[in-house]
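Here's a solo chain for you in structure tokens, the form predicted alone.
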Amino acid sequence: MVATDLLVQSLLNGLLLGGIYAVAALGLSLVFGIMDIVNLAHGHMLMVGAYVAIVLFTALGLTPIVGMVVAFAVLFVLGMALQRFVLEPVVGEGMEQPIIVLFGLALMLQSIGRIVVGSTAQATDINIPGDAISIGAATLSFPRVVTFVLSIVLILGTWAFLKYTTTGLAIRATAQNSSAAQYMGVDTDNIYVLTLGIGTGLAGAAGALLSMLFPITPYVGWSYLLKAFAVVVLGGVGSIAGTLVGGLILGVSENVGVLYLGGGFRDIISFGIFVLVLLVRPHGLFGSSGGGE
């Protein structure tokens, strides 16, 4: 039997670390949604970020929460010239063609990572006073409460482009129908250079985050991949509230049953979910077969 106090301290610690799943897999979800791309290299995107905030703290001092801005900036950057010279040729040519080219990336992305900062395990610190929140019996990690909140940042913040901007109308226009958006004077090739500029940014900006709670090898970004797409196929594409809820369970679903099973079926329950949800509800909990709002 699991002590209640531990069990109750487990669901929150997984609702803290499911907000930064949310945010890994809402970048995966703006792609595929607007884009119709499946972003093999999303995970090894994460893993990229998650060095830029290492490197920023081991070589330079700075705080993994500067780590996690320049890590959005610098693999928002990557992924617009990812989509403006690798991927732009080959859309239009069939399906296969971007997944095949993205799936070499993100080998070729784990093998520079290899050669460059080695195999070995590296994380960064918050650096912030205060060691652990107490809620009645539970208390949370101080590293996990932060992260948290910057995540749910992020997403609002994402949300509230996409609502409230020229451009943000004009990526969810795309998304609807690029045709008629091309029509009403939208450059549907910008749009798609931007969408997944943001993509790509926000899973490096999940990676920085990543980085304060948990060891970073050049081999997670296949780990990472997985549980983004399991949030997807929980939240349905396309859905920001829907990523958000799925991130939550998945992080939740996770840390309890680690205290249960072991820490060595953490990834088997985020393929589990992502079989499960696949077979009940294909479409989510929040999406549609028309796609999600």
Contents of the next structure:
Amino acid sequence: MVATDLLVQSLLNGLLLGGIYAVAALGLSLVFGIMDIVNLAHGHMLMVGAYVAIVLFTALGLTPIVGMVVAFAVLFVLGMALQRFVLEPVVGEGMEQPIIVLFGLALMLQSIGRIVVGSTAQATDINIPGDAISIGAATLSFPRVVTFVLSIVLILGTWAFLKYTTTGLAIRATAQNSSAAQYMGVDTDNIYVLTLGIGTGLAGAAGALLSMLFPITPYVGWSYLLKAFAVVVLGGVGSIAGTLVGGLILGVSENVGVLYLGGGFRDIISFGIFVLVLLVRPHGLFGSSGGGE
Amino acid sequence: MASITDTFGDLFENRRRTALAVVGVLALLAIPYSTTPYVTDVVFTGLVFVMLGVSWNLVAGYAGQISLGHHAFFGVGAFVSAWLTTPGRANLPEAIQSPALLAIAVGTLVAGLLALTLGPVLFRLSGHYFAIGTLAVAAIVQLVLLDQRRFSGGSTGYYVQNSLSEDVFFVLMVLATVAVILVTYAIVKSRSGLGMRAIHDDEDAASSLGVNPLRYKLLAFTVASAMAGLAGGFYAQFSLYINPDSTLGVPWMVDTLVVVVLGGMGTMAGPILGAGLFLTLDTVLRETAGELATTIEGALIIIFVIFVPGGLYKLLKDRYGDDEPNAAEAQAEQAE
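Same protein, the form predicted in complex with the partner chain this time rather than the form predicted alone?
Everything in the complex follows now, all chains and molecules, and the chain you saw is the first one.
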């Protein structure tokens, strides 16, 4: 039997980790909801973001919090370029073209990663002083708390951007009905470029945050893609609140599940939850309808 | 039997193509007896690519269901055949020890049955959801086997033994590849093949005309997965070493995708041409570009989808055309 203290500790750690999962999933969910494209290279972009933070940390000693901002910027530009030069020419020809192109991109990022940084696992350290927080018998480590707070800031920021800015309004309009948005003078091509940029930027930020908690290798891409997609499915495509809830559920189930089943099961648990949810509710726990067609 | 001549009649109508195929098969059969073991190994890998490409093309190219879990069935076929020829390594009873060919047949069957069981569940999903769902299922299969070191050898891997010589195996592999191509061709040309293409083009329309989408998707998925299992069984028994990291890994899916995209999706000759091109590229790239080989392969996928959407097959066809046009070709073109 697992001690209660340990259970509470895992539960809280899971919640904190879930925040980052939600950030990673939010980018995927936005792109899927608005553009109807699943970015199969999302996990690999997260990996690139993590390495941006790792390189800044090892070379300059910069805290990964700065790394996160830089990772967001780098991946934002990469995502915009990807949409403009690679995806735009193939979208509209069929569903399989973007899937195959993004699969190819994922492959490229992974192998470039292996060449540039090698296969050894690397991580960052938060590098700013701070104390762990005690809640009863449980202790929340400082980096975990900081990453959680930053995650919430990123999610709220994205929400506010979509809700209160004119560009955000244009993005939402395009998601609802791209033709109607076009008639109202929205340049939907530019909106798609911007959306993919934000989506991949969030992947990069999530990667930088994860580098504080877990060692990263160039091979983690597929695993994080599936986790992010599991969260999207749990929360429903395009729903920001749903994504946050989905992320927390995944983080908690993973951490608590590992306690009972062992560390080798971490990924099996998330992928299992994912497949189960697809089985029961193919459009997600909180999703109303829509995607997948 | 009349039906068989009907089915394959079109195939042999084009004399030049028939002659090319026969010469090709004979040349392949001669490889282990006339070249070095290195060349034999390389060509064997090429045949594995052909099997994977042709079978995946049935699900993705014809039925339009982008499965990203083809490598799981390849790996399952490999591991089941390994357990049967070499049960001792997995602490399985020696009583199940079987000859290599039987082991491969069982591996094929298990891969097919697995697909038949998972199919109805996975086909509740469509489009992107199906692609990611299959990727997740494949990841679970790999993670479970990685965790069960007793059965998979873990990261150390699994050494396979059998009593057949490499040369005999190679010849059998050539025959099996031909069989895979002919079976796929027969399905594509049959009523079921028409149903698959109808689903690919417009599932709702096909459904409203009385085509049962699940039935044809399931048929394509099961047959293709069994073929992937067959390829895996041959691979395990020929290379005599498998491990859950590489044999169940995504790279096999990548290779499959490259082969089909390079050659031309939804065409019979595409994956075969693609396998030839990919094998040449891969062999040359590994020697010249070293580590960059995979990066270049990824770039090739993207470049081909954007600039050569029909693949090598369409490129050759546009350039040289057919000097003996026949009904099947015209029909296929119309269908596209």
